[in-house]
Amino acid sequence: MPIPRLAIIESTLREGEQFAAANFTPDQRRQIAHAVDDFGVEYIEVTSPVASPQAAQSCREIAALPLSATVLTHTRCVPDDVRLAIDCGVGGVDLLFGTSSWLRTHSHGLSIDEIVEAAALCIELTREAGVEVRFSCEDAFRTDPADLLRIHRAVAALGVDRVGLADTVGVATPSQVAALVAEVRAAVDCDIEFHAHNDTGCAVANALAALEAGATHIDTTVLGIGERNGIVSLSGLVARLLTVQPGLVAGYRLDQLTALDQMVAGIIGLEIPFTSPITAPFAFHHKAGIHTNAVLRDPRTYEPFPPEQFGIERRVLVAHQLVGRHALRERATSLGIDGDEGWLLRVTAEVKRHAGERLLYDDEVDEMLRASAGA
């Protein structure tokens, strides 16, 4: 069945702040908020104002910006935390409670009934303020399913806008996510938010499984930064959905993805990972001869989506020993050089020989093409 809808909760200013290398200044937070808003996300989540006086000030500032996205903040189920969040002017409060036996034993020590009671008071406060409210079970995939469903049924009956499922330590598999989201979907009438950590490399795959099973909201960050190995990356989610149901991401400014990733990478002082979907430095570079031949005929042979969609140009590499004659023919044509098949075979062999001996550069290959054509 097609995924009926998607809303992105962009959490670079909340989950992303928990990344080890992140230390955003107020100006950088505003810059990120405007950038993800321009991209078109539906929600921007910021750090809880109770975290520090600076966090409270930042929450107020981001909530007051002229943004199209709804600003949310994350809080514990503590009435004073909720009151402060509402006072900061946010459009929604994301309540959470650790529900696994690990967290109930080693974090807060409350029973299921006590969790529901605490949640109910905070849900009432939030609803009275007229802002959105979500309740999420932290460490949902290590929570007894019966306990989790009992909690979600109770909070859904209290009128939350969304219930949340968080794979807090990144241990869930796509099949586990699909099964649990489907159970929750059958138990509640409200929206379902999914938050996936990437400790085992399954965050994007799990997000897709959640959407296919009935989730409506996915938490992302730019570059996937967050606690430990981070969460679902914005570019990763876009890439995944483009090959499954492209209409879900058609309303976002996809041409801004690269600039977004570059901006945040510069702020945190790291390079964009070479594995990053879409925005990695070599994401649309083609090298092997058999690949470049097909790509030159029709890029769809080795590209899941066109780079032009993101304002990126593909590159067919020629300065290496794997180069094929078709790639060199294309390069020669771009330089205004023409030659017969015999010439093409000779110059291809020459490039391969030199590249096998040392690192070559594009301008050296260009000189070989020119020299060979004039010989």
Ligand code: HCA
Contents of the next structure:
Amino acid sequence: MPIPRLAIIESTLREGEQFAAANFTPDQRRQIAHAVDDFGVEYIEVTSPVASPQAAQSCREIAALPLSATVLTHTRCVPDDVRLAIDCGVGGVDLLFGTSSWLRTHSHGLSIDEIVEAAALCIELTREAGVEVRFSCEDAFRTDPADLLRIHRAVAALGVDRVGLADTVGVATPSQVAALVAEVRAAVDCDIEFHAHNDTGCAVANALAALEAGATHIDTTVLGIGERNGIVSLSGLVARLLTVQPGLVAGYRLDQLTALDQMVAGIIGLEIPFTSPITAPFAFHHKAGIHTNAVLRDPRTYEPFPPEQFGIERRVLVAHQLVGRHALRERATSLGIDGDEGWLLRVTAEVKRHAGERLLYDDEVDEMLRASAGA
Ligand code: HCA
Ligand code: CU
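Give me the form predicted in complex with ligand HCA now, not the form predicted on its own.
Now the complete complex, all chains and molecules, led by this one.
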């Protein structure tokens, strides 16, 4: 069954700020808000205004920007926090509560009924203000499923726009996510949001499992930054969906993804991780001769999707000992150099010999092609 729809809740300005290396200035927050808005996300989530006077100031500023996305803020189920959030002018309030026995014992000590009671008051306040309201269970996958369903049914009956499930410590497997989201899907009529941490490397896979089971909203951050090693990355979600159901991401400005990742990487002072889908510096570099031969004939052989849609050029690497003659032929042709098959075999052997001995650079290979062609 195709996934009926997707809305991205871009949380670089909330979950992303919880990343160890992220300390955004007000200017950087505005810059990020504009960039993810231009990319086309439906929602931008910002840090709770309760966090600090600066957070409140930024929340007001971002909420007042001329953005297409709806600005949400994260809020505990505390009436004064909700009042402040609404006063900041946001378009929606993301309420949350820790519902696992871990958090109920070691964090707030409340029973399920008390959680629903606290939520009810805040849901009412938010609805009265005429803005969107979501209620999410923190640590949903270590919460007794009967408790989770009871809470979600209760808040859905109180009129929330969305219920949320957070895999707060990144322990859920795709099949667990599919099963629990399907149970929630059957229990409520409202939208379902999923928030996945990446502690075990399953965040993106879990997001897909959630969507396939009926979730409608996925939380992302640029580069996946967040608490510990973060959550679903925007580029990871885009890559995942592109091979499954490209129509779901066709409306986003995919050509801006690399610049977006580069911008946030620059702000936090880190490189884009080499494992980052789509935007990693070598994501469309091809090396081994056995691959490059096929790639040069038809790039679909070794690419999940064409790089051109992201404004990225594929590269076929030639300065290494795994180089194949087809790659060198291509390189020579691009330099306007021609030669027969014997020449190609000789120059291939030469490149391999040099590259086996030391690090070789592209311009040295170009020089070998020129010199041997002229010889
Ligand atoms: C947090 C916890 C959270 C909330 C997710 C959500 C998590 O940092 O406050 O709002 O659904 O991972 O549980 O990010
Ligand atoms: Cu989180």
